[in-house]
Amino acid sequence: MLAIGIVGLPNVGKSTLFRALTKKQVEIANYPFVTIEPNVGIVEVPDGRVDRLAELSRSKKKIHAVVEFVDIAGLVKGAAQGEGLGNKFLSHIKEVDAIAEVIRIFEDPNVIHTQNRVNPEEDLKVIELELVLKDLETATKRFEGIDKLIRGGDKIAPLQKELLSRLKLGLEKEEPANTVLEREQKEFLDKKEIAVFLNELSLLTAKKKIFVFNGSEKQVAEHWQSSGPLKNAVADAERILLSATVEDELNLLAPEERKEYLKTLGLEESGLDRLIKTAYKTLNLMTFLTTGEDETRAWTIPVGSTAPRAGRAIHSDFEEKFIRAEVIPCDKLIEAGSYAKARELGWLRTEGKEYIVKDGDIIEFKI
């Protein structure tokens, strides 16, 4: 299951985003450390093809794609050395595929600022730098017992302690994992033992990042952009403006008053929406579909996966023992109104194993 992180400083927003995510009542409090563990909360991925195919099917049940959001309580400056309540919370972040950095951008005298200002540009300086900060004692920690290795014989371990040497001098100078890897793919990330390596240590500057400006009402409605150094800071990652306050009413309005007020902001979706489907694409992730009188139902995997490398989703022996698969476009499904029609018209095709899926395909495997 895919699971993001959502990470930032104290009385930002994070726990207001989360329970409007998961619409989970989870304790608010206009104080730091209010969230003491992490918050865990499944959220369906919302795909209006699911709904749609249900009804043309008849099925018994539906069943969308979820991800897992985990609310890590807020980091302070230190966190790294252990302080606020430091590196418990940190260590929760190395579990999670990617990291949702919320920034908090909107003016509130009545919410303080641990800083006792709103300035989002040093505030995600605070949060980057923390998270340097682990990866370089996860980093220092595994190069000091390295050479017990090598002296045991271990083949790949002068190899991994050349990759931390690196890894350690980037991150001593406060660059992100990511950059540090990219440098040196060449030389050491073409080797597989390397990759399950970097796996295992689970650095937090190498995962995938999305930031979120967490504004006011009035901020979303005028699409606020971000500027100067904080523009840069963030230019090469995936960016979400929302109000977790607005999201958070959003939950409380019936379908049709929702989008009235999403009108109201000029917004024809909600931010929420638009972080899941953010999430999708920044771990390059798609869906496919099945669909027939038991359940219809979203299946995430990898862009760019073969029709049996799909199949692993529901069940290894799909992939083991694929012999073919009967694929159609869900929106010529729709449009056709059955399987029979659509079968009459010609718009199913049998695909083999090298057949590359693409998202919305409905996929019936054939073993």
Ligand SMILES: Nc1nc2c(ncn2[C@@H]2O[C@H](COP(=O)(O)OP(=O)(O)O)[C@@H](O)[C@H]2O)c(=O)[nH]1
The other form holds:
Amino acid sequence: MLAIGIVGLPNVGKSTLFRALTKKQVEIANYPFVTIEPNVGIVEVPDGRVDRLAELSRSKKKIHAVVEFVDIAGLVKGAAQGEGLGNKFLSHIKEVDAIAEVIRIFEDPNVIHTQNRVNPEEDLKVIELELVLKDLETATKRFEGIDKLIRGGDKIAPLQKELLSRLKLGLEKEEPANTVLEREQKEFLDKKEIAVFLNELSLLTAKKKIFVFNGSEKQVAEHWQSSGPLKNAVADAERILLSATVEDELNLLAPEERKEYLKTLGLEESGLDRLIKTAYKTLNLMTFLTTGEDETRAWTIPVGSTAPRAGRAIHSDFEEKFIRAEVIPCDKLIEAGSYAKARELGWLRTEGKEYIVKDGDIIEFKI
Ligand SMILES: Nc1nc2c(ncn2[C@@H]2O[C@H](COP(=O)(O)OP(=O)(O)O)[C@@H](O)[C@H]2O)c(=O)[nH]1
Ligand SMILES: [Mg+2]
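So the form predicted on its own is up there; where is the form predicted in complex with the ligand?
Up next: the whole complex, starting with the chain shown before.
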């Protein structure tokens, strides 16, 4: 399963956010492949289509798509040199697919700030620098052993050396790996050996990122308006504004009260729901659905998957023995009101191996 790591300096609200997330934790029994650890939370991706389809099919069970969040402790100034939890931090963060970077905006005299004052721009710089330094360490270590591999006749090592030296050059200038990679020639990066090697290096500054600004709506808005550096640093990355404490409180309310409360805050959706959806999108994932009396279920697949690849999410047989699939977009089935009606209207399509699945397709596999 794909995982998002929550990182940030101490006392910025990571654990509060994580606690709020885990209150939404799914019934683990439905996800047999999941192992639970104290700093891991598995949460449903909010998706109204699942509820509507379950109603239409009178399903006994409803199973949403999920994403995994990991509360990663140990990032402090100097973490790259082993300060704080140092290496433990590194091994945890390397395993995640994307990073949610929590930045403290809220002011609260009772919550100590590690740099003694609330300064999001500075915090951001500290975090980015630590991540860059970790990557520099990773790249340097690999670089040091590479000549030996080349001498030993390793065919791929010279290419790896080239990549590592370009990465090192950039990282030494405090450029994140993704900036270096963006500049690289596509032909170079597209080489299969390079892609595999890069993946295996799992550089922190090459991971997808979501910024989470933690504070009241007002505080965040004020800060955002007045801060050019903050805007620059975030650039095109996804960003979520929320208050971790409010999110935690929201979980205590009944669904109706929650809606009311959100309304008074001028919000349609909780910050957590926005975060979960954004995470799903950032990981380049999408959903297809299956529905019937037994269950209605959302399945997670990479954007651009073919029908057989989608089948793999259910069972490897569905990919290997794929013959064809019967497909209807979710909104079309809901509009028709039933499978029988949809069939009568000719809205069910038969698709073959090459079909590229779209988000919200309902698929029945024929094997
Ligand atoms: N006023 C205020 N306090 C918060 C907010 N988010 C977290 N806190 C408090 O800040 C303290 C540190 O939060 P925690 O989640 O443990 O931070 P972590 O070190 O990043 O995991 C706790 O006392 C939280 O209650 C917020 O949005 N507003
Ligand atoms: Mg914490």
